Amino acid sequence: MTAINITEWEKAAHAVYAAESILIVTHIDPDGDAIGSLLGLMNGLKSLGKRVVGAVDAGVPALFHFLPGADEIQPKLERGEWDLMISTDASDEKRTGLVGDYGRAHSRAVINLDHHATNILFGYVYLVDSTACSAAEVVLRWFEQMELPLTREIAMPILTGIVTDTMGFRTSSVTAQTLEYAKTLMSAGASLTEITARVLDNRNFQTISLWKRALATTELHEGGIISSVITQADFTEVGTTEQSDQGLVGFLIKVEEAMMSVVFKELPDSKVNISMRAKPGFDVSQVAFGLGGGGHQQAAGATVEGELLAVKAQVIALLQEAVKHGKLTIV
């Protein structure tokens, strides 16, 4: 997959030091990244005196409560005029559900904050980089553009962000240069520690007990796919209403012979939501692109609509092939 690095960082500032009010935006289903990215930019463009809105459809996942800021992230927008719309993680517009709708009907202008090689470029203004390891990273080179000082209500978010899109500092996307990044929020007040704790390891006990759903139904296919479902019926008996498998497909890449892993979970609607990882040297972003989605080479998803096992023997044949075209290298 061809790079993106364009990284227009003087006239996203110009962008926003002459807009009065900005609405943060980000993806759909956010992880840590989609959060950080979020919370950094707000709470760093706050600190320029800006009027500054953070939305992403149905909130801030429990997990990511503890993060400087999060209690004031809309869950959906239904009034409000912004001069300045900035989109992060997220790489088409249909990733950022109803309040991207919402944002750019009533922005006058959108930059891209992105970091992910299937971005396919809307908005105004660009700072995408799909070298980065996450789309806080790009943030944090901004903000570093903009020689705005670090404290740690900025810190915090942004290096949650790298943590949980490196998968604690594993991924191939990591480099010297992303460590240093690490450092220099370390010495701004984030707190690794904390961070790692809260956002790797912790589980509740309903993650356990919609995992242990999820796991009876787990397969490991041909080819070193690993596969688990998630019903309706688990969301419900848990009792959750957050339609996400809370870290599972993480989980499954562990798994010595799987090279890809990816969970199913079925939506109202007749939809499906489709999460995939996979090992260095795999690449599962274009098979999450094909789809309607979009993600990077070691983590993407999508949503589609159709039934649950259909859709299941659809996307298990894709990532088969496209396990093909991969070699393992650990780097």
The other form holds:
Amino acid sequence: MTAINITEWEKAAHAVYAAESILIVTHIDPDGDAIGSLLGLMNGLKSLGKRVVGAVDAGVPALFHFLPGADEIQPKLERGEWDLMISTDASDEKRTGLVGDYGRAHSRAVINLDHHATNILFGYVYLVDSTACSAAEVVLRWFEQMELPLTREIAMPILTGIVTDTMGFRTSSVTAQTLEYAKTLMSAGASLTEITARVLDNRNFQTISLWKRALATTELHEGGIISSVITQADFTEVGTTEQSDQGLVGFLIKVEEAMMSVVFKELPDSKVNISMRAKPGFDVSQVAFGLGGGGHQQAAGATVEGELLAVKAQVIALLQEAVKHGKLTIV
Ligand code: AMP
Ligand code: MN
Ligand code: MN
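What does the same protein look like in the form predicted together with adenosine monophosphate (AMP), given that the last one was the form predicted alone?
Every chain and every other molecule in the complex is listed next, the one we just looked at coming first.
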């Protein structure tokens, strides 16, 4: 996948200055970067005196409720019109769910802010840089261009996006400049200790109970592909309302013998969510893109129609083919 770097900072700033009302949306099943970049944008653009609404289907996951402004995010949009919509951390329109559909139909223009190499360049203004470690980093760079003063309310969510998408400054997307950004955000009042403790290290017993069931299905396939399966029955049995693997796929990629990890999650309506991770030197984004999803070399995903075990067999075969094109770069 070739890199994309189309950052129309000034055009985007002018779109903001000209707007009175702004809607911000992000991707469904939001992670720390989705929520962090959304809240960073929301709190920052509010400080410019704009009327800002943030929305994501099903609302903010409990893990991120500690972030400033999280309680204002709307889980649904049924009324309203905006001068401008900003889509963050989403590589295509479908990924922004129902609030994205509503927003596009009721906004005059769309800014596409993202860092996925699989971004399909939808929208009217682009702030898309696939070399950025996170969408949150793109938000920070834009605010620096606009000379917008950083407060704790702006810095906390942005640092959360950077910390989660880099798995705590550990991915190959981290550069000396990333650490400079973290320094700037900490100087503005963001607590790295609080963010890492809450979003990276904290797991409740329900999650461990879910992992216990999922780990019972774990297999190491030929070629170095490790997989686990989570069914609707698992979610029901454990009693979770959020249908997330809670980071299991990231745990599986730690296995020495595995070059790629994959978690298959059974969804209602005969759909299957596929979440994949790769060791440095391997690429799961192509497989995800081929399945109608997207992501990055080392972390990607897709949702497809089909029966759980049939989808599993098909995707394992695709990963076994993809793994042949890679080579472990860090042992
Ligand atoms: P996940 O495995 O859900 O944590 O997602 C890993 C990465 O893949 C994230 O950067 C997502 O943005 C991306 N991703 C996951 N699912 C999709 C999808 N259906 N479409 C596009 N990108 C996706
Ligand atoms: Mn994301
Ligand atoms: Mn991201």
